[in-house]
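As a starting point, one isolated chain is supplied in structure tokens, in the form predicted alone.
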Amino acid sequence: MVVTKLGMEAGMKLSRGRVVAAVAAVLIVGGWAVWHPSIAPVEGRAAFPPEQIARGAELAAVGDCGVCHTTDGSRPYASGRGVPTPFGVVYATNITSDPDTGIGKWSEAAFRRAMRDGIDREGRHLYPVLPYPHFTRATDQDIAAMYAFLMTRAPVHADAPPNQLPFPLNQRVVLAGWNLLYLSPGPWRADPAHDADWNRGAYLVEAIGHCGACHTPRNVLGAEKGGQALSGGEAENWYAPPLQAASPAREAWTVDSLATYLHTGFDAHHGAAAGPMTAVTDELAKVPAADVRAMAVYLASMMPNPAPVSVVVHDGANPVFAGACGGCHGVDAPMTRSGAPSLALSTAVNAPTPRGVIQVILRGLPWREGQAAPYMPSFASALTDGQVADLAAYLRSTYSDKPAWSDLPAEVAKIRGAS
């Protein structure tokens, strides 16, 4: 069944022994809750109303289903993408209507159980890389719409690669205990203290959009830390900044700026989406503007209003910056003169970790065909680890009043080695 991205706590360093010990404890607690019955297969393809399929497509875009379940654009939703976690790699499975390798034999009840409980049609536990701890809050109507959309995708016969997990984590029985400890099923409930837009946005962010899966820190067993929702996390070795009062943004996120960023991947006062967030904004571009704005209303209500930032103008003394960055980001560069945001406004430059800056230097911003979006080349092959570390330190000291980052060379080597 489906899996999607799982953001992991940035500083988590687990030894194999610690993982095994933790898993053993979970097994003792929850091993009794292992067995689940299979749900009878369905035969043939059901018909669905066009409007239900269309709404399912929009919800699938909010939920980033295609981001993890598509590696070949000519075969959407046919699996193959590996999601890295501190425990190993979990591969997204085939969620096309293929009856043998996809979900073609799944009834709506089987699909709903997977989305809410993390149990597939045959009764097997699914890894919480599928964000069922968030999807469990989705309404019956929205789950039915997503089911209609996926069941009308072209069938593709494709098996996902086997997961790369060590024993005993490759034994799905451990997930019974994980669910007992961390899964809290139950319907999402509107907050009567807020209006309809806020509540719609809260539902999309917390349930279907599962933003906390990346933007919330996690404990040693990979569960989101209670009481720290949206306070910052990690996604595929990229820093996922806080989406609440701890946000490092140097200029206030407004409803308008958030809506623009989420729908286009760029805002003139904050910068461009990078890393995993690029694909998220590509998906949100397919979502009705009213839904994206509702998400912005909810998120903006939790964002701080930071003090005005004083833009520090670099003096050009750093040769790496002058050679690699100055042509676009220098004071007199055409892009800067045309109104591109100063690096002083960059969330990555002002973040508590250098991970975002290092990743952007090494990976760049991809060319997005057919879109008027920012582009930046990769410097992974042009700069050494030492030069990347030197450049990151220069950006931090020149464009931010935050404390210097530590252990930059080691962080650069780690991030480059993880690619």
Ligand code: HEC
Given for the second form:
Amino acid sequence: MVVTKLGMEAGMKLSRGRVVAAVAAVLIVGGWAVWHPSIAPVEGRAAFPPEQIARGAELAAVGDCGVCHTTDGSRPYASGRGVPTPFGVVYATNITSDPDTGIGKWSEAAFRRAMRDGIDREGRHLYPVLPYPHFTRATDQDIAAMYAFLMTRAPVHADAPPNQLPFPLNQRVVLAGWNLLYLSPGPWRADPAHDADWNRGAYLVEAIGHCGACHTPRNVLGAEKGGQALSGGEAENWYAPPLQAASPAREAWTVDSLATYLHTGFDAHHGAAAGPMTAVTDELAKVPAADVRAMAVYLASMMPNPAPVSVVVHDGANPVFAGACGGCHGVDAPMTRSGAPSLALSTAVNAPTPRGVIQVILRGLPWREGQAAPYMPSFASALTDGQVADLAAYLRSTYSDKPAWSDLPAEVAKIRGAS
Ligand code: HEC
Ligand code: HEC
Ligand code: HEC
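Okay, that one was the form predicted alone. Can I see the form predicted in complex with ligand HEC too?
Now the complete complex, all chains and molecules, led by this one.
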């Protein structure tokens, strides 16, 4: 069982006893109301207005449908991607219009039920890896647009591999209990205390963008903790920083810097989106600027407003840093001279956990052919665990005034072991 991956609360250790007790509780609670009717299949192809399909495509980008449901660009939405969770691997299914292996036989009502209640056309529970606890907040109109978009994707015949989950979690009926405990179905309600832009942004972040799936801490049963929305979480062993008052960002996030970061994956005052966030910003690049800006308005309203700090730029007294990193991050490096932010501005360097820094050293930032995206090589094979731990300690003491991280060698070993 992969205990360290997506969705684990920072630093939490899952004891087997706790899991078994919790699962037993869920089974008991879930003992009733587990049956849901099958929704009749639809035959043939419906036609949809082009504007509705286009809007559906934008919403699908906000909702990252393609991040999980596309593994091979030549067969979009036919998936088969295994999504790691602390409990095991759940495979994203085929959501093309193929009638046998996709959702070609699903009516709009069946699709809406999957998005709102996490129940498939035949009445079976879906795992909340599909972020339906967020999608449930989507409006009927937006769900209809996403349906129109997916039903007009080319059918691809492809079955997803079977999930790898231990008993009793492989019994979908346990999800009835999970839903009773953690799902509050129904669309988003606007907050009249705020203007239309803020509400639009809140809706896109909370409902369709499901940003909390990574940025909110989760409990032992993998549900986002109530009352701690966007207070910092984890994704595939990366640190997903708080996006509200607790943000450790060195320089305040503003509407402009958030909009730029979300739309382009890079902002000159904060740096580049790394790890699982790269796929999110790649998708948001396809979303209209006004929608991304509304999301930024909402997030900025929750961010702290620290006094500006003067960032001291040091140069490497550490030989490993000078050799491996200085060519790009050094004071005189061309990258620094042409305006790349100092490592002192990286949220990862200023975060309570070293996970983001260790991950970025081990994995770097992906090379994207034909795009002017920031690139950093992976140092996984060039550096030993000891060197990575040393470098992380060095970055922390040189570029941040926060206390030293503890247990660095253990963290490095854990992250390398899980990748
Ligand atoms: C974090 C990964 C992830 C994202 C993002 C995601 N899904 Fe999924 N989705 C899954 C997984 C995993 C399943 C299979 C769940 C299961 O087997 O219970 C699934 C199942 C589904 C199903 C049920 C299909 C079936 O055959 O039962 C639909 C419909 C669906 N997703 C639509 C969407 C749409 C629309 C979006 C974007 C708005 C989306 N998903 C975004 C992971 C994801
Ligand atoms: C699949 C997990 C995942 C999802 C979904 C996700 N994020 Fe992130 N996000 C991350 C991770 C991991 C980081 C840290 C990236 C890094 O170290 O560069 C991050 C970083 C960020 C940052 C930079 C914070 C800082 O202080 O440096 C912002 C802003 C952000 N995300 C906004 C969003 C928004 C808005 C959404 C929803 C539209 C979202 N994220 C959805 C995983 C995710
Ligand atoms: C080929 C150039 C290059 C090299 C070599 C390089 N980096 Fe980077 N690094 C980048 C770029 C580009 C970014 C993205 C811009 C940013 O976030 O500042 C980055 C970002 C980072 C970040 C911030 C990540 C985040 O999510 O906030 C850290 C930390 C980092 N690098 C550490 C290192 C360390 C340590 C080394 C040496 C082992 C190194 N880098 C070597 C190019 C490089």
